[in-house]
Amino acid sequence: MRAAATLFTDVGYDETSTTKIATAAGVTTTTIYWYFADKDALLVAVLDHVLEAALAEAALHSQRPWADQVLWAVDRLERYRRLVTVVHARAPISESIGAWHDEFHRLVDSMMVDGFRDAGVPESDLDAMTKIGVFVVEGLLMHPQSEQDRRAVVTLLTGQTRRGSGSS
């Protein structure tokens, strides 16, 4: 798995092949047919070692402004952008894909509602301000901007939670 996050992330996930992979292993493509079904089988695997680290590691600043955790999660995310890249690209076409896809979204979303539920948002508004978040979040991975813009853009963001969407 480590040679795939390597190579997939390096490399692309199109462009890296399972010999390729088992090269970097230094085992047999057969080997690791053994243990996954496909590429998308192995991606999946990654994607999950992957998230279950950034959680892990997410969980040492949940006590930090809300801001800086969006910004901390765009940071570690930015990583693996051909990874985020992938998956938006295969989930349609791979159901394995598709359906990590769909726990990760269910997952970043609930995150999403507690970090602005904390950060004062109205009842009403999380759901809406949880879909602008994930837009954020994936527009600042898609398209890269310096530290200070990525903060100004999530400060925005965030402050916007201080006041309260109603307050006009």
Given for the second form:
There are 2 protein chains.
Amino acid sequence: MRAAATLFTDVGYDETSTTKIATAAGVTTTTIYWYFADKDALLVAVLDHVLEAALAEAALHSQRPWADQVLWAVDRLERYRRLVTVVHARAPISESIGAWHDEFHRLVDSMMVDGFRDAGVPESDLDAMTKIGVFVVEGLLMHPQSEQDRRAVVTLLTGQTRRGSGSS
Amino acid sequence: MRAAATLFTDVGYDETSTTKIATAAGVTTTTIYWYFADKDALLVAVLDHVLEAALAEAALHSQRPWADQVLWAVDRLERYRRLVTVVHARAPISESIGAWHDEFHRLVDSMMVDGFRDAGVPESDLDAMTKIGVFVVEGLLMHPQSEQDRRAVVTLLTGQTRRGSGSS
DNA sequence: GGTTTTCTTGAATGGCGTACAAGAAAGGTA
DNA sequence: TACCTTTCTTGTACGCCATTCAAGAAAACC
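With the form predicted on its own in hand, show me what the form predicted in complex with the DNA looks like.
To see the whole picture, the full complex is given below, headed by that same chain.
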């Protein structure tokens, strides 16, 4: 069932009708509504599923340098670009998605705080730096960049301006 | 007519039906379709209108310090949060909105490059810094923050860590 | 005054998310 | 075995949506 909701990731939420989901899953739309309160609830289930898988993988990389971790996350999550945009678009109008979004940011914020603290960001800048980190990662997800551009942005973000990635 | 499309800003694009727009404008939905090819074209017209007005106002502040300019932009554009999210959500699926989004980023990128260059960012980091700037501003628009948090983020972003805005 | 162009409309179409009453499957208990 | 209850699935229907089309009103032009 949730396998059928790969459609949200690849095709998009608004572009995927409940009928298409039902057909792909070999059932009727009404069946979907027995398992999920509404289409938003189905999206939340997909989000939870996807996030859980990503977190499990991320745990394997937790010892790598901070810049590598962030870059890995961007690479790993890039495929969920459509989910990122639709969550932000629907968060203000859908109770369930708004709640998921809030909790998601609490989680990501805490991970970012730890990462930047370990990377040596002074305590006074930690909150602001965390927000910048989250916004930049979301920006990279929503606006796909070339491999080098991604790396340049993350490198600059995480403070180690290793020089030699400029342009023109 | 475009005055009636204030609905997009305040209520949201998906939440505003063509019928509501037509009623608010004192016409029928069909009339709207004489002036605009589809609902997306109407959104693009609203975006152009809103952007033009903001740019005109921004020109008056072009002599202020870079950090103030960015902060002013965030304050000024915050009311368009719904537009920001819907543009990102629809850019991949709507030709016209995708085109608008591309051109918008070209414009904003060039403004950001100039701003950061004048602020003393080395040429080698300029491209990456510009992207970070754009992503952070978009992030601030999509995730409303308190006055102090906004200021702290922009201050850190623009490099003048003036100290004394930390937390806890 | 007649013709052409500009604008507005009512009615229709197909698709959407969702609700509901009815029934099939499955499981438990005698 | 037969009955009852819970779990699941379905066909059908509703109201709303974006969009289209043929028809007509208003305005502009000659």
